[in-house]
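Just the one chain here, the form predicted alone, laid out as structure tokens.
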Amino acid sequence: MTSTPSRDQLRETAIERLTAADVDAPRLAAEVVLAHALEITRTQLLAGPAGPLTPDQLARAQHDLDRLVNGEPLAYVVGHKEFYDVDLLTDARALIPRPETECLIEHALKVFADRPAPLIADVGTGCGAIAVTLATHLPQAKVIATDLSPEAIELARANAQRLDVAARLDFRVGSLLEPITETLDLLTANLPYIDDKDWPYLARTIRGHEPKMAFIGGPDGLDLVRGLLRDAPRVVRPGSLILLEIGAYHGDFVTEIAQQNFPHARVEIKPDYAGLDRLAVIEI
């Protein structure tokens, strides 16, 4: 009878077969898959005995390594990301949720966490990474999140389910604007903001996994930020906050974008962790 390998022989093999593939730190996204497919932490392989895996488990780890080796994201393999400091479920009907995303929710929090019963809606939701995780850290509010895909949505429901929150989400399908009839404190949204000529240059992972239409802005990678900034006027009031997510090298544009539609607001862009251009926060 053929004897399957231990933890730590088929965590150096995988190691080595995802080093060989080019996947991204081959050694953490062993020992996350590996861990997955056992059912089990990373902190527990890790510190777990080296006996062999049973059949099932190797088949599974094995099955796993295959997609991530065939350029699926590990996102999607394992089937959860952390975000800010929430779990967020994630598969191929949403874009995978990015840490520079989270410099929106710190200034948003940072805005709102003593503004009583504040109305949010997070536009473009996708897997609800924004909506619920400003939900989660402000319980006083309500949180509408559109997107334009049904499947989307239902992730983002099966998110807010999952944190405990979705009493206080109001999840509608629609694009940009359209769902929402309200007048918002707070609206947020990390839109497509890839032009369409750089699409063939993103990695692998994304091209071949991710949905396009979570990436792709238009001609310049601005079409769903201008459509989104000439409705805006109709659900903000005075005194409330818009804040967009946008490209590395959209910051003088968007501050063009805004001051037309709002010539009295105050527009400021801020970097992500990287330095880079990131956040745009429009106050009315």
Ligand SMILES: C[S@@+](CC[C@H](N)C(=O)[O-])C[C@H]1O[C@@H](n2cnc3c(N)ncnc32)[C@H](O)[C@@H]1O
The other form holds:
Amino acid sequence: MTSTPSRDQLRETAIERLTAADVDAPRLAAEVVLAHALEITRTQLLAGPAGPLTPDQLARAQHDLDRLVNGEPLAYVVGHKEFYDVDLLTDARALIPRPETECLIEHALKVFADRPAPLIADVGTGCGAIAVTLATHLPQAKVIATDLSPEAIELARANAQRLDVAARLDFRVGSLLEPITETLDLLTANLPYIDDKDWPYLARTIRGHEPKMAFIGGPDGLDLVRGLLRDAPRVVRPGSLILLEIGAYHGDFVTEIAQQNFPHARVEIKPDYAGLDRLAVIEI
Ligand SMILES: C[S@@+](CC[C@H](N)C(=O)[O-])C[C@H]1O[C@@H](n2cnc3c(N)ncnc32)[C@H](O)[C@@H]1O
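Okay, that one was the form predicted alone. Can I see the form predicted together with the ligand too?
Let us now look at the entire complex, which starts with that chain.
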């Protein structure tokens, strides 16, 4: 009869497997995924007694490692991801929130922290990263969260319930601003902005597992931003703010599109922490 490996042995073989499979940061990924499978923290994994695993624990760990080796993103395997200061449920129904989107959150919170009862809409909410995070920080705000994908909206709703803000969120399925008739104080959107032709070059963890509709923005990546800003005059008023996460090479184009639709607005493009154009600030 063969005995199950110890935690240490499993950790070592997991690192070897993930390294061979070209998984990003294989040591970290191995430790995070094993801790998840064993239902302990990473610190407990590293510090705890290195005794043999139960057959159930081993089966769970092997299953999760197989998923990583097959190119599934770590956030889908463990089922959650930290974003700004919240922990969000993540799965294949929606894009995994990215750290560069936190620039938009910071800007919004600076402007709206002291505003009484702002009405906010987040278009293309995905797992609800922007909508839910803003709602947790702005207890006086109401937030409409929309997406073309009903599956993404289900996940966003689960995140709102988990973070206890669901009562102030209004989820709607539809394209761009179609589901919105109200006049907004803040409109946020991180819409798909990858050129169609760049899709084949994205990482396999993205192409094989994240929803394509969360990335593809037409021949120049700007179709959705164009559509949104064309219709946006209907849902904002002087004094409203529009914050858009944009592609790193889209700053000049987005400025031009914003000025066409809002000739009197102040438009500014702000860089992310990597110094790349990332946030369009449109003050109406
Ligand atoms: C880049 S993801 C952003 C997700 C989330 N807001 C975030 O920042 O992590 C873009 C989202 O836009 C949604 N989407 C794509 N086309 C859309 C459309 N025409 N109208 C509304 N949402 C759309 C996708 O389903 C996806 O959830």
